[in-house]
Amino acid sequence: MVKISAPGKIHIIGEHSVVYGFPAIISAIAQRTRVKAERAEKIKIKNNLYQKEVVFEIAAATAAAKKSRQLWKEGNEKNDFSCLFSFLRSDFWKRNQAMLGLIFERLKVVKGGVSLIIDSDLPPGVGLGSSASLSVAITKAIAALYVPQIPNQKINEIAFELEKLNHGRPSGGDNSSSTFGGTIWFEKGKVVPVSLPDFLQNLIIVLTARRNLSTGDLVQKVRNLEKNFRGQKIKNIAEATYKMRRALDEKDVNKVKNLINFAQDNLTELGISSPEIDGLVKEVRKIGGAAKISGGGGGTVICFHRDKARLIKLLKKLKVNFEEIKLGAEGVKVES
């Protein structure tokens, strides 16, 4: 049996701008996604998160990624990934069953199975990355168990094409965040390496009402905007990203506070923010802080304030569900 674990993440700066080609700043998180693997004839899997578990045929594995990728093509071509998704949520399985057998076809897998549980810290559809860190976590496992030497630029190419069938057209930068870990400058596929000022680590996530939308549903209503609209707010989140690496080097925490409300801002007019974050942003203004989603739609809001202290009194005091972070987290590895 092999234990793997990857982080989930926090965009800093730069989500739905980086899946137009822009950079975006991304954070491994210490909360991660645990897997257990060994050899089996067929797959089974066990999800604590959820409480189920299944075994099926590695030939529905196969059937259900060679469907995936027909329509993955066919949405690629329309720009519009809704059958996609709609195909693999027609069972709770149907994803998996599709991210299995594109993980055996990738590793040249032709014989043998396998045996997963699955543990996570981080809940699904709030904007820390689960989707990527399983991602991540799977095909490290089985890559662990039938090709061991296989290096992690190569686990994070398939975790990309996992993520493909997850979200339509995503950027790359969560699953490299997951598999890289650290923070990293994500721009077209290149990854680089970004020291963060200590300052940063006062960062704290705030858990608000679950979002009703995918990733790949939320990138999908942001393509739908007129483009001209879409285009200009893109931009503007793109050129905050360039200003806030430079402000990380400089560690000038008043332009780091102000390009995180910056950002915000746009999020919001491009129609990802919900009137709870709204709310929350509002407040943590009122104290000199800033506050943005991270992703969008719901979910995660990260918040800054330089009195760190300050701005847990007033999160008690909205009694809203926070979590302290440590920023930077190591990848994906294989646990002791």
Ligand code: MEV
Second form
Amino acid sequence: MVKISAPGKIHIIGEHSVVYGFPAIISAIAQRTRVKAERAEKIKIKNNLYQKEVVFEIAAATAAAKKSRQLWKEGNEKNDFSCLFSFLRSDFWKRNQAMLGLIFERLKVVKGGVSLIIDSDLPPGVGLGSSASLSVAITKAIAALYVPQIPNQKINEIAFELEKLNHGRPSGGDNSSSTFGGTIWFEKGKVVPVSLPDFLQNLIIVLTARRNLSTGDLVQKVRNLEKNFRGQKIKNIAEATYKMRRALDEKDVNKVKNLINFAQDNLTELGISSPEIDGLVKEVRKIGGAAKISGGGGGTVICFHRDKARLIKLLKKLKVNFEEIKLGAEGVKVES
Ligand code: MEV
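Show the same protein again, this time as the form predicted together with the ligand rather than the form predicted on its own.
To see the whole picture, the full complex is given below, headed by that same chain.
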């Protein structure tokens, strides 16, 4: 039996612009997905988050992976992944089947299955990287059973393939954050560690209403915007991301705050905020703080104020669901 865990993430800045090849600054968080795995004849999955379990033949996983890959190729040509997403949603376990089939194929495991028990601290669909941390954790778990010498760089490459099934054409930032941990500057597949100033070691996140669109749908929604309009907003976020890197190096709290707010204004104009989030952002700004969406579009808002007590007082008054999170958590690891 192996036990693996992989962290979720928040985007300090750069979500959506990163999809167009610009950088993002992403930090792994203490909340993790945990997987227990052992060798088995078939594939057995128990997902404690949904309180569901299933057993299927390896052939079913291979077939789902094959079909998904074909639909991904067609989607990539058409610039529209809706057929892939419909196929993966056609049955509760279809996505898992395709993911497992792909992992076995990419790890070149030709004989044998796996029994997986999945637990997660990460609510799905709120921008905390639950899908990437699952992709990384199960890839690492199966590798640990069958090909333990494989480096994390390879785990990350396979998890990126899985993320493509989940989101169409993701940037690869979420899986890289979950694999390597810490806080990273992610640009076109390259990962550079970033150190955070003391005032940003912890952040407060507010959990807002769960969004009804997946990350893949949200990325597509932004892609469908008028090209020049979208291009300008994406460029604004990209420029703010470069400035953020400098502001973090210089430990300039005011610049960090203003850049978070600037990024949020642009994300709102891209149409991925909500009245609930806009209301919260307004209140945080009123007391001199900063707030922005993290990830695809809502579900989680990161809030920052140099006087944390003042921010907490406001959030309590607003009766929102908030928690303080530690940034820069360790990447995927084998648990003892
Ligand atoms: C999702 O967590 C972040 C996005 O930029 C998508 C991606 O990077 O693939 C919206």
